[in-house]
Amino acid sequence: MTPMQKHFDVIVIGAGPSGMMASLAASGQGASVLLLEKKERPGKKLLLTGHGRCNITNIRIPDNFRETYHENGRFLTSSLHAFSPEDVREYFLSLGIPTHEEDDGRIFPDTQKASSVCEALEKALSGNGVVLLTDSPVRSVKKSDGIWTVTTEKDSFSSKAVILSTGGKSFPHTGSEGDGYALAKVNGHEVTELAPALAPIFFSAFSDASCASRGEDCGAEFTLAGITLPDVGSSLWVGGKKVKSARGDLLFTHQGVSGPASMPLSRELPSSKGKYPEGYVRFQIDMLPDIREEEVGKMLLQAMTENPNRYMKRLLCETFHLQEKAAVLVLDGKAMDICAHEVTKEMRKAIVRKLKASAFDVEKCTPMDIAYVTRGGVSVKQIDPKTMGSKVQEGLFFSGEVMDIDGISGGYNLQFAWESGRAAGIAAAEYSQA
């Protein structure tokens, strides 16, 4: 049996999408590469992206990246221009994965399967001579006399360059358990506060979900579980101040809400470990975001005047094209079975307010383990945006979610994974061969 190679030009820690791309980029520069993965196979989180279809990138990113990657979007200027969404599409086409565009600029593989993307990357790793070791959690990364020593549970390896591609702390069952933060800290890097991003939001009114299984009345709000309100406006309020807004489809769950209209707001939730005080954090829904409140009031009054004997639930559905369960929420059970002519002026004004600003108390900060993305990470102030190289330790590079970068949903986070992985891989290979 041939002895296991112990020294490589580049060692990549973490075989998620960014780690695989970093390995391919480094090996493409002629470097010998070892890719270490703690789980039994690479790309476990990649398989979950796009609901299993793999939203590879988003064609709109060059025009909106400074906003959609939040406070650190400017950091991506160099890497994005070096490996744009169109470049990503061409790259995957070269791997045998043609893609197509769907709504909102989202790019998916024609196979509609994340597994095909992962398999293509694995095949490329093997074809490029990358040594992949699975079931190999890394315990330490240390530098001495210009050489890095990476120790796993079973072995030790050395290299001139190391790339940390360990992911964040969300979806830990895929391997993203925050290991990379400790490795970065011990090597002199600051890690900013970690919080869930792109996560469901829990409502206090839905906290006793067990009442449904007992057949008890959980209130009008609970009947919304399982329905989607299309294209609504939403906003998050903390201490009476609006901190962020969004727009898109809103899915009600047995615990609160999910979907494009709510998940981007989750990164702004206060990081308190306990339940929020009543009324402190509120989630507000605008069911008619394209119509001003004054106009909504006029439309409702006209409909009620023209249809005085129509039940209010039916009238709301017809006038504003609402789903029946959304009308139940707006009416709050108080005007369900009365006709339009029985509704008082005060009741009508309350209905208009609910149409434009239905508000729910948020129960608590979403648990990190069900967030899709981690907000926070290794501070980008200590990382070169062109090379993803450390400004603290020569020969140490970063890629992907381990850094303090997170984007909105729709292919933005995978685009960051690809572009940062490519930048880190090329730079690490050049450094190791200098």
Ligand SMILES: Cc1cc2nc3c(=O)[nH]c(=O)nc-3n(C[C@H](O)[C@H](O)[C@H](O)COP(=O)(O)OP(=O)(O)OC[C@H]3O[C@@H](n4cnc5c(N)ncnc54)[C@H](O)[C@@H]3O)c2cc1C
The other form holds:
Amino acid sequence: MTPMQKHFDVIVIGAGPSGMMASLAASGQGASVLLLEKKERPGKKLLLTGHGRCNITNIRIPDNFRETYHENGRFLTSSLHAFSPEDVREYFLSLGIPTHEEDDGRIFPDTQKASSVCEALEKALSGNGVVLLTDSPVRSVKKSDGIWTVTTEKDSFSSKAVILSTGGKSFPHTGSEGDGYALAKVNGHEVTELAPALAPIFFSAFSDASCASRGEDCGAEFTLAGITLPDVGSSLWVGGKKVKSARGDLLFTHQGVSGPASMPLSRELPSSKGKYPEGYVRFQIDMLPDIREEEVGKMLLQAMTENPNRYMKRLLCETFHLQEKAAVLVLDGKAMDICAHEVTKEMRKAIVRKLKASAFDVEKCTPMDIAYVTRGGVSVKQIDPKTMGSKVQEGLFFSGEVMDIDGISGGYNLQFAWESGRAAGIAAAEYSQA
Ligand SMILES: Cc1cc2nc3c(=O)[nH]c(=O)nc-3n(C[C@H](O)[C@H](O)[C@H](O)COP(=O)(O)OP(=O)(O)OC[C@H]3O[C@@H](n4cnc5c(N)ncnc54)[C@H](O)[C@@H]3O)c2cc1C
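Having seen the form predicted alone, could you now give me the structure of the form predicted in complex with the ligand?
Everything in the complex follows now, all chains and molecules, and the chain you saw is the first one.
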């Protein structure tokens, strides 16, 4: 950049995946582009994705986008068709990043490194002549006489078009602190309620501090920390009503649960500042989702009848292929040292119930900081789905997580970042050059 250059066709705010893609798309149309990033380097969240491996997209997008992108899924119809997961793969191949498919359609770079994806984008930005300024947090975005003025802590720039790509509000150390919501609001945009999505869930029974303060033993559940129950069914209950269910591996942590069987349910947790009332929010696990409760009862009775002197813990592990700690949970930590012939009918029924519906009180809404994705954001009602352009302010565009869209895990959130970034970049360049 010449030190004097202060006016650009397009200014992009936020150098996450969507902002970098928007900058590349706009510069690809011949627009002069300034990309302003708050942190000392671009793509800090991108570097964390897929446990550092970057689950770049997913080639399995069902026709019904609600399954992957919830309430606002339909908003993505045109951007997804314009820049499909296959297009994303081809695009990264053109940047020197070949990709491969893993389970459930998830696509990863062959390098297995998110850093290589970020480096390829940075190289392309510089190749396209995009001016990237890091350590430049944007404080205000204002329009006057058809020209936007974007002010950072140190400087001020102008442009015909602005793309807001500031991300959500989780993992704030990566720079995504929710700044974009205020910038959108002052420009007349509605921001829907923000909540954590794709986050761990905390159980009251696992609350170390609360047990200790009551002078109690935290019980059998506490010993589960660190184990993974493979392919279980899970469901979230609020005020006695089932609000959502999921299936997959469930990882027990010291505070509750994480993993594919719990993360999708976290976005349905009711917002609350403090702890939930006892019994109000419950997380239920079905350890044998492919076997009906009646059948489980028959299988257990038969195993007990055939092995009257076997310890129940061992019998459960053998009959239902459970891990030992899962059997401890089912037996409530009490009936472990008894043999099958000592188990009463009531105890047997309770065991079956636990196998099919072990329930835990959820302690509180997960803090936003540790959610992988933010639910809510700039309302898509005021955004054109083809161009990502504001319906309120001409020349203002949006890309990525700052909008009220969140996807399930599996590469869908990055797919949304790429496709919305591309749509916004092309449209902003066209607008600025018209
Ligand atoms: C641990 C973790 C793992 C994940 N793994 C995956 C995965 O494997 N696959 C997947 O699809 N999704 C994954 N996600 C989600 C995915 O990372 C996000 O959806 C995606 O990064 C959103 O991209 P974005 O460009 O919209 O926003 P962000 O990546 O949040 O980028 C926003 C950028 O804007 C900058 N910014 C903010 N405010 C300002 C300001 N005022 N001025 C200037 N710059 C500003 C920020 O510093 C940041 O660089 C993961 C998320 C996390 C936290």
